[in-house]
Amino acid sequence: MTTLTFDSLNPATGTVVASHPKHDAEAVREAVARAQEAAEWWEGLGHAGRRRRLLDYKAVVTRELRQLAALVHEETGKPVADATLEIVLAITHIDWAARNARKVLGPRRVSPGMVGANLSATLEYLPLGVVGVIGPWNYPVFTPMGSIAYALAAGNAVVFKPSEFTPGVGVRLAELFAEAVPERPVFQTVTGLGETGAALARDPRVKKIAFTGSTATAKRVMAACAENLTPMVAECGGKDAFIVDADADVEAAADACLWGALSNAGQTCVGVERVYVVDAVYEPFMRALSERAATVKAGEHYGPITMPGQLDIIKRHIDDATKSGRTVAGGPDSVRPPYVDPVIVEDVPEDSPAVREETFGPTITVRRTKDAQEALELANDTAYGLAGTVFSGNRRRAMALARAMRTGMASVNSVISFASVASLPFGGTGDSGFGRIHGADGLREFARAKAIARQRFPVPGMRLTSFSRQPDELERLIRLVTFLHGRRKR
């Protein structure tokens, strides 16, 4: 039998870097079966042995940590400094997830309250078994680790299908995982297309899919969850907005607002797309923004536009927005594949498809706004709700203003600050995703709640789940209700 194959290519050269199967529905079942398997002996490892063993695979990830970095760049075009930057990332996670698996999901007793005082209270986290995460190519490593590293610390098997764009990342990350865990499959690589990912998100033996990509693929992937109501964390796509505040330092408002918004060429779902500007400091941050973005060049500082459809995307939007605003650097000249330059607009209509939609390229919209509450009521105005930023010389107010952000995450005097810490939660709202991955968060994601009630003494004259129970006992539990929750509070 003949197994059909597919080429990774380097984006910045075309060059062929590796061919990969195309594993089919029935392949990903017979994977699926492995890891049905392999999650039994995992999850009997209990929390201590699996936290050893992660602790193994993170220390295979460091030490192969520069020819992983290379891998990456091969297969994104990244630089390799920046692919570097990911997998230091990942492998926080990795350690974080090991070392706080037990404390989060472990069996812990909460109170029974008052009408319960005769009861024992437990509640605990336990695995889903198998969970399918498929995965983005603009992150290839730090991104699925975000869900394989948490579904594995929480006792499940995971079966990873990474992006046509970066298989063979994916691929090496179970390798290497493999080499400190040999005993049993318990990390999977599958490769291949779309229906790769379709026929894990359809097995009713997956409990749950981690799904990173588009909005648009999201809803797709969903609806071949729903099949067998199989359970699902999305992390789409955003259209990040980057407030600057009447009293930011906005010569580090400027540094961090063009990082958060080229590198990795853009394609970056937390990147900075949208700036509001408050009056007051609108003059200063345009030269200090245009002044470094003049320094920035693509090919050199970041790499080429990884998926060679979303050019068609970028040069529309930066079309759109050359038409209707001012050019501050580049424009429609901007885009010569594989690589686009860097792109600033002011003064777009908040109806452009570069303001409304996600253009995950390296272009900036920027606007001035009279104050703080009208750039927080501009940055509010999307359908996304991913991350954001502000830069303000006031804690209160900077604390206000991203408390207020519409978004699961923001960053303040920094960008993109919160990927780094393991402990926080990463996610969206509205067309940008439902679920958390990272965190404490992360790992009950990945879990389920066992709850246990145990009876350590009899309330005499209390029968209250008996066919005997008599009026007066009922009688009884209605005085006391009444007494613990009869007053109102002034």
Ligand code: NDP
Given for the second form:
Amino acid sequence: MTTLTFDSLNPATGTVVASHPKHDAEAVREAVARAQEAAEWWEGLGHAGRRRRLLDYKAVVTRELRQLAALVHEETGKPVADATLEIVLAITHIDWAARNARKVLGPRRVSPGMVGANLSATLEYLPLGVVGVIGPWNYPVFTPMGSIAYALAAGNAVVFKPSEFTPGVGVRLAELFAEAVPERPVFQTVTGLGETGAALARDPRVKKIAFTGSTATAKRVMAACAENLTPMVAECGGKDAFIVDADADVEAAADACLWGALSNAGQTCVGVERVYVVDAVYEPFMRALSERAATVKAGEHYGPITMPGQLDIIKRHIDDATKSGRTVAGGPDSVRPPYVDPVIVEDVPEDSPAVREETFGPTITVRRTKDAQEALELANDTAYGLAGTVFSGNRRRAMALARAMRTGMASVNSVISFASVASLPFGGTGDSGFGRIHGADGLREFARAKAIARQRFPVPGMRLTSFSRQPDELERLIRLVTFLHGRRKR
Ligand code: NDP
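Since the structure above is the form predicted on its own, I would like to see how the form predicted in complex with the named molecule looks, so please show that one next.
Zooming out: every chain and molecule, the one shown earlier first.
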């Protein structure tokens, strides 16, 4: 029975946006039971039926764009324009997932190889059933939709637990889906605090958990998933680096760096937190960066810190960085709750919290390096591995640096641009998690590979999987394998 409620607050004003139920374990179980039934119906629609309905959902979300952006603004405090951008990106992902599911997941013949020449081999990707999505508050539409749209397109039903800071957005996303698909509760939202998400992760009928949030919570969710061997996608935090190479366009680099670090008040998993600048362009880059930073204001260009507890972490990192490094913009006084003005500090020791831990605020640390190789080594010296950026005038070197970054994603001469390309997979390595959302990998993440080998005819004299096999049949196999695979390439 769900009896208690909790309030979602406007972080800028502290006023109550709305009250939502704290769904307990029983309410979550009921939602999962409804989802199980709905999943069968949804799977039965086939790719064409789901594609049509998902495109309808996309149209409903698109027509609701302004109202949804206003709600995101209310619950997160971010400017309406940024909320709009986030929703537009989510719409492109719903579109891509709907249009590409059959091509990526549908049945196809694959080569059986010479040894299996008498077989017909078929591969397809089938739905898992019910997928549980646990989301964060920083991009309450774009981030969970990276799992929800792809899980739905792959033929699953979804039970979504949004962050306690953005429950209203989560509820609205499911309501809009019900407008497009009124027949069955294929996409439901349950609201509550951490326990609601934990109940979802522990339910054995949930066949996959797509979690986005902090690394610490991911570990707890993974422990809950372990009870039932429930697989999981973990999209966790990052400490993304930005490399400015010797021949980079410093004005463009400074502009992109600032936006990557400060937009959404720095509350972006793939936001810029560490900057490594090659000596040759250090001075002009820093000039461009500080000039631009002086024109950016919290409360005007970006919103408040959504989660009050995060202010303490941001303050601790700024205090520590400004003690050991040289302040270029802002400082400890930049924290004026619920806002934080831009802070740029250079020469902060690489072992300090501001360089090692995720800050999730509008702060940047900058370090001068002798060359791009040193910048790359410092960029890779982190437990995280989500994304990174390279600015360089040399395309080959830029691509080599981007490839060598130990991250799941990279942008070259642009910032966070991979997130807008629906066909590119999104996800990290190390403490940034595992698994992928978006693109073909994102669709396969929410499906199980089904492999079928059908014998078309028996091969005379080659009864290999039979107890009546004769020694000469094995001999023939050895001769065939030696012919096919036994020669060394010179
Ligand atoms: P949290 O880890 O605090 O929470 C994430 C979600 O997990 C919330 O819905 C939360 O619910 C829920 N939760 C909390 N405890 C449990 C539990 N024991 N079992 C199940 N669910 C639980 O992260 P934040 O919401 O603070 O989000 C910020 C973090 O997310 C940052 O580290 C950021 O880098 C990362 N992130 C990663 C992205 C990526 O794609 N890699 C994208 C966006 C953010 P509740 O809020 O109710 O406590």
